[in-house]
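Next up: just one chain, as C-alpha cells, the form predicted alone.
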Amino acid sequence: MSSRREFLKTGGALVIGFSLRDELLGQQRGTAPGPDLRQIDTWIAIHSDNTATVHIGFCELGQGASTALPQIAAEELDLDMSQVKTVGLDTNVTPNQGGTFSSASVARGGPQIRTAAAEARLALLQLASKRLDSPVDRLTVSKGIVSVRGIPNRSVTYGDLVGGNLFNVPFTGSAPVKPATEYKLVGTPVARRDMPAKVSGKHVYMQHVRVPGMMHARVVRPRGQGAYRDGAKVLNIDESSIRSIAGVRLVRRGDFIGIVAENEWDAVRAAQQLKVTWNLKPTLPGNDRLYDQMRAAETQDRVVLEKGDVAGAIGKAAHMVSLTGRGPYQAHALFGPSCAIADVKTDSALIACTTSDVYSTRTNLARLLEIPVEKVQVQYYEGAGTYGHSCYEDAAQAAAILSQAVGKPVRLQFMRWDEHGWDNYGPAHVGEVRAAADSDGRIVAYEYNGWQHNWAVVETSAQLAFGTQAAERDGGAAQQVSPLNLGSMYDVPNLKLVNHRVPGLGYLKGGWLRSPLDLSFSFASEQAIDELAYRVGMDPYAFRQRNIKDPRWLGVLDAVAKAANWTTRRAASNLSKAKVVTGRGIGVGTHLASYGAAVAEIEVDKETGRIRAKHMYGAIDAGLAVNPGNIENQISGQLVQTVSRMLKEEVTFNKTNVTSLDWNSYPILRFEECPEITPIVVQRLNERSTGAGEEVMAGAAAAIANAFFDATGVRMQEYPFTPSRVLAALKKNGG
C-alpha cells in the first residue's frame, strides 16, 4: 500500500508529506484548509529525474480521469505519459477542484490542469533560456529535454533546471496554451492507467483497506427507509439480545445505533441479532400511488423556457400527439456496499472513504464532529462503481460517529440491505409532453411539464444521531426540467417547458444518479417526437434530420445512424404475429452538456413479456475528446446501464418502507443479457471539452422505447419494461 501513497519532497515538488503504509495512524493531521490554488507548486511538481507529478482534485470513479488529466498535463509540458504521475486524492495534498459529478473531471478540471502545466512550462523555458543563453523562441522541448533549435548538444532537462527547488511562481492563467493542431498526446486513446491493477486484482479499493488497532462496525436500522422526513425512531432496544456475543459494544446516539467489535463477524452477527423496536410511520404513497400523488401535489411551478404561442400552434397543426411518461426511483446499487475508516481524536480526525468531493466531505464531517475543518483530513479511495450520490457520505459519517464514540479507528461497512434500503435514490418523475407538426413534417410546437422532487441534503447518520431535520437542495439544473434535453435540439418556433417541484420530504431520499432525470425526460419526449414521425408517415431518423439545424446534434444523429446501418422506413411497418418480434429505435438526448444519440435493436417475446436488447449504438460529441478510448468506454458503460435501468431496475416500497433490499427484489442486467455495444466518438478538436460520462443515456432510453413501438406498435408509458408491464400493455392494445 505504501507505493500508492508515498511521495517525496524532491525537485520542485510541493508535497505535504505522509505515508499510509499499513496504517492511517501515523498521519500528519490536517493543518491548513488545503493547498494554495494560486501557486503552480500546488498543481505541478518537477523532479530531479526529469519526471513530473500532477496534483489533481478529481476522483477516479471509473471514468478515466486519472489518465485523461495527466494526459493534458503531459501534452502541455512536452513530456511522455511515462514521465507523469499523480498522487492520491487528499485534502492536505491535492487542490480543491470541486466535486466529481456532472461529467466535470475533464470539462472543468482539464482547463485548470492545462493552464497550470502551460504556466509551469513557460517558467521552465525561461530558466532554460538563461541556462542555455538563448531566447525562449529558439527553444524546443521533447520528453522534458530543452534544446536550442539548430544547435546540437545544447540542451538541459527540466529536472536539471529545477534542481530541487520549488517554482515559487503564481498561477495567473496567462501563459499561452498549445493550439489543438500541435497536439501529440491529447486526442489519442492512451491506455487507462488504472486498468492493469484492476484487471490483476491488485488495485486497493476502499473495502480492502485495513489499519492496525481498528474496530469493525455495522449500523442497525430498519430494513428499508421510510419517508425522508420521518427518519427512523427507536422505541425500544433489547440489549440482552446480543449478550451471547462476547466483546461487542452497542453505540447509541439519538436514534443512531451501531455495533462495534474487534472481530468483524461478531459485529455482523450482533447487528443482525440486536432486537430493536422501531416506530415506522405509514406515510409513503407506495408504488401503486406514487405517480398519482406526485401529479396531484401542490407544487412550486416555474416556467423554465417559453417562446412563441404553443397553444395556438397546436390548435392549427395538422398532427398533434400527447404522451405521459413515468419513471421510477432507481438505486445506485453498488456491488460492494459502502465502506469508510475513521480515526477521530479529541481535536482532529482522519477519514478514508469513497466520495465524489473530498473537500465537501471534509466540511460536513467537521460540522458533524464539531472539529475545526482544518483539523479534519479526508483521503480518497475508490469504491465499487457508482456515478452519483450513493451511500458513501453516509458511511463516512457513520464511521466518524462510531470512532468518536469508542476513541479508536473504526472500519464501517454497510450490509446489502443498508445499501439498497437507505440509498439516495434517483427521484421518480412524471412527464407530460404535447408536440405538433405540420403536414410537411415540421415540428411547430412542443410543450413539456415535469413533476419530481429535489435531492436530500442531510445524510441518514446525521439525521438519526443528531436529530438534524430533513431538508432538500434548492435549484440546480440537474434537479429540474432541462431546456437542453427537452425539445430545444429541434428547430421549434413555439416551445414551453414547465418545472413542477414536488415537496419531497414525504417521499424517499433523493440524490443524483447517473444522468439524473434524463432517462425519464427522453423516455416521454422522444417517444412523442417518434410518434409525430409516425403520424406524418416519415422514417424516425429522417424526421429528426428534417427538424434539427444544429450541426452538432445532426453530427451525433448521423454518426449513430450510419454505424447502425439505418435503413429508411416508417416505424412499426413490419409488425408480425410471431412469438418473438424485433424492432429498432433511435433517439437523441444528453445531460447538461454535449450531444448524444443512440440506436437500439431489441427483440420482444410476446408470450413471456421479456425484452432483450440485442445491439446498442451510442454516439457522443463532447467537443475535444482528450482520450477517445475513455469516451468509448464511457459510452459502453452508459448503454449497458441504460438497458438495465429501462428493462429491470425499480425501487419498490409500501406505505412504511422500501422493500427492494437485495438483487432479487432489485434485479439488474446480467452478463448473459448484455447487448452488443458500438460506441462512436464524434471528435471536435477545436471545441472545448464537455461532458462524456452520462450524455448518451437519455438518447439510449428513448431508443429502447421507440424500438419497442417499432416491434409491437405499442407505446409504453412507464418503465422499467418488466414482463408484467409489457404483457399488460400488449393486452390493452391488442398486441
Given for the second form:
Amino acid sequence: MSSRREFLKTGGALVIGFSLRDELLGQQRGTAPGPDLRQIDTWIAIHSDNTATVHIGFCELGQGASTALPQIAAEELDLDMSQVKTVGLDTNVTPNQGGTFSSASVARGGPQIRTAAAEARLALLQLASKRLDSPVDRLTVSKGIVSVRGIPNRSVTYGDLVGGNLFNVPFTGSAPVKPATEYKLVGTPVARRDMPAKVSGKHVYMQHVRVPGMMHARVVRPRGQGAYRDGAKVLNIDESSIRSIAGVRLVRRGDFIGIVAENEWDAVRAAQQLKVTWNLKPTLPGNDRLYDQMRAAETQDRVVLEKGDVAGAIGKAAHMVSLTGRGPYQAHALFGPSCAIADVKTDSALIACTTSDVYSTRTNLARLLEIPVEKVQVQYYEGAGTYGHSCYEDAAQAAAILSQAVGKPVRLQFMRWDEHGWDNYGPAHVGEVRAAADSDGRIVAYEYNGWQHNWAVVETSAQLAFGTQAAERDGGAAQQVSPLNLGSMYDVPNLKLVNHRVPGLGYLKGGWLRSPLDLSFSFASEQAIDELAYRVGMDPYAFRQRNIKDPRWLGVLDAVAKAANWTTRRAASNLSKAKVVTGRGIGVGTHLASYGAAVAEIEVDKETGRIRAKHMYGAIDAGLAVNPGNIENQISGQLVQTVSRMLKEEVTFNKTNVTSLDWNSYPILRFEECPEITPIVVQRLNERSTGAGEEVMAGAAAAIANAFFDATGVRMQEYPFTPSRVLAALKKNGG
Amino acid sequence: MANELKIRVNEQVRTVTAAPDTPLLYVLSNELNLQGPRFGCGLGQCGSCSVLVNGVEMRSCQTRVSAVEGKSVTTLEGLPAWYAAQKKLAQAPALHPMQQALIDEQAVQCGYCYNGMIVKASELLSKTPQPTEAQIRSAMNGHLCRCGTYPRILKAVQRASQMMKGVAK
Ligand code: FES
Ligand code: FES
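Same protein, different state: after the form predicted alone, show the form predicted in complex with its partner chain.
So here's everything in the complex, that chain up top.
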C-alpha cells in the first residue's frame, strides 16, 4: 500500500507512464498486489491540500468518462470538480470495474463510485464529529470544508482530517447516497476536462509515449486477413530483401513476423520492403456469396423469446409484411492505428496500451509470455476512439512478443493497412422479419429470424506466433438476436425471435463494434414496422405511437418527432419525378437498457444514386443523465457514425483476403457530407443511469432507410446505400 | 544514410539527424518530440499529420524532411505564435482562436483528429477570415474524423472566425 501512496504523490500516471516505471516497479516488481475492492482506500484518497483522487476502473475512450465519473464522486463528497483528480488505469493501481464497453462507464461504474464516495464522506464526517465535538447530523460540507451548522467558523477540512493518510475503512456499500433532488453537479453539463490538453497537443495519447532505450517496431502480415481459421502461414522469407537497411532486426516466431529498429522510419520501410511468401487459402465466401452462404449454413438455432402464437395470428391478420435485411461487416477503423509499448523481462513485464480492459489484457499477456499474472502490469493510455474491440490487444501482444524476443522495450504501432485489414469486424448479418397488423393499425404478430456468427477469441498475434487455434466466444447478449431491440418496444401479443448462429471460423474475425448488430437489426425490423404503417395507410410516427405502451419509449419517440417538427402524412405520399427527391423517416431502437429514437431527412439523386443526409435528429433516454452535455456529444457522434455506416461503410473481401485497407477502399463520411445534427437528451432524474454511448444508432439506421422509402417508394434490402446499390434498387423497382 | 539537417520548426532552427527521405512526421515526433502531428494513415488520406509549411497545410507523412529545408514549419504547438505574428500582436495568446473555439464548442470526442482539423482551419482562416459554411466544408473535406465531430468543428470554425474579427493587424 505504501508504494501506492508514493505513486499518488507523483500526481498520477498521466504525468507519463514510464517515468514512474522505476519508482513503481523498482519496488513492486514481483509483488504487484491487485487493489482490494473492499477497501475505501482503493477507490478514494484525500490529500492534505484538501483535494481527492478517485481511482476509476474505466478508461477515457473519448466518451467523457474522465469527466462524468469524477463528477459523481465530487457530488457525493461535496467537493468542487477542481478538487477531484483521477489517475490513469493501471492493474497495480486502479480497481477492476470490468472492461469499458457496453456503454458501461457511467451505467456500471457510476453506482460503484457513488457509493464509495458516500462512504468516504461518512467516514470523514465521523472524524470531523470528534474533531469539532458535534454530532454528525449537525455537520454540513461545502468544497471539502466541514462545519457545524450555523457556526461556520467551527470547521475543519477533509485535508486536515485524513490528508495523506489512509482511511483504513472497509467499503461496505451501506452509506446512504444523496437524493437526486439535492444534486448540484450531477445532471449539469460540466465541461470536458480533457479539452484544453487535447486542443493544444499536450494530451498524451498512447502514440506519444516514449521510454528510454526503446526500439520501434512494425509487424509484417499479409495485406488483409483471410478466413479466421486459417490465420496466415509463412512459406518463405527473403531476408536479403531488407539487407540494404542498416540496423533493422527481423523477428520471427511461428508465423508472426516483426521488424525492430532503433529508428522508426527504418522499421516502417523494412516492414514494407521485406519479401514474404504467404500461403493464402481461397476459403472465404467473398462479398458476392457472403449472405447466401450464411443463410445456407448449418446453424445452431435458439428461440430467444416467444409469446403467443405468431403463425396463427399472421394467418388471420389484415396486413402482413415480410422483409429481408442484409448488413455488411464493418470496421472499427480507428483514426490512429493501435499502438503499444512493452518491456518484457525474464520474470516480469510492463505493457502500456489502449486496451478497454487492463485486467483481461493482463491475463492474456501473462499466458502468452509465460510470466505469472501478478508480475505483469498493464497500463492504459488513451488512443484514438475505438468504439469496440479493434486491434488494441493484438498490438499489445505484438509489442510483448517483440520485446521478449529482443530483450528491450519495444514500441509497436500498426500501419493503416494492419488496422483496417486485421480488425475484429462488426459481423455481417441477415435478418428476416414478418410482421402483421389488424385493420385498426394494431400490430398483432412479429417474428424475427437472424443469422450471424459470433466474435473471435484469439488475437491475431497469438494465433500467428503460437499457432493458437481460432475459436469463437460463446453466445450471449450483443452477439445474437436482441430481445431488447427487436419488436419488444411494441405492444405485440404474439412475438417470436429466433437466433441462427452461423459457425464463424470460415469467415472474417468478428468483434463488438459500437451498438453491435443493432444497426442491422433495426434496418430490417423498423423497415418492416414502417411498411406495416404504410400498408395500413397510417403516418409512421402515429402508427408507432398507437403500438407503443411503455412511456419511456413513447417519451423518446415524441421528443424526436417534436424536435423534427414532424407533420402527419403517410410515407411515400409525396413521390416525385424529379431527379433529386427528398424523404424523411423515423425509427426507434436501442442497444441495451436505454431508449433511442431518431428522425432522418435525406435527399436522393436518382440519376447518380447519391444520397445526402441533410438533418439527423436523435433522442436518448438514459435515465439520470449525469452530464447532459456529454450525452449530447455522444448522440451527435452516434448520428454521424450511423450515417457513415448506412451510406458508406463496408468491409470488402475476395476469396483469400480483405481488400478494404485504407480510407479510399473503406470510405467513411466526410466533412462535406455531414448532416446537420440535433441531439435530444430526455432527462429522468429519478431513474437509474443507463448507457448513452450506443443507443440511438439503431433507430437512426432505420430512420435513414425509412426516409429512403419516403423519398422513392423503394425499400432497400441491403446497406450501405452506395450509389451503385441505390441505382440497382431503383432500377429493379422501376423507380 | 542519416544526415544532419537543419530545419526551422515553430520559428526555431533545429538540427536533426535523419535520412533525407524520412517523412517529416517521424522527425517531428521522434527527434523533436512534438505531439501535434501524429500518424493516422501514412498515405496522405486523413490529415492527422498536418503541419503548415510556409503557411500552407501539408501532410507531414508525405513530405520528406529534406523538402522543408529552408522553409518554415509550424505545428499545432506553434500556432498561437504563428497567429500572433500574422496579426502583429505584441504577445502570443495561450491558444489560437480555433483552439479556444473548440473548447467553447465542447467539440470533443477522442480528439485524435484535432491536430489536422485545427491546422487546416487555421490555414483557412488566415486566407479567408470570414468563410461561408460551404467554404469551410470544402476546405476541411480532406480531414477525416472517425468520431463524427464535424458538426461541432464546423461551429468552432465559425466561432473562431468571429473571435478573430477586429483583432488588430
Ligand atoms: S497520416 Fe498523414 S494524411 Fe494520414
Ligand atoms: S474526435 Fe476522434 S477522430 Fe475526431
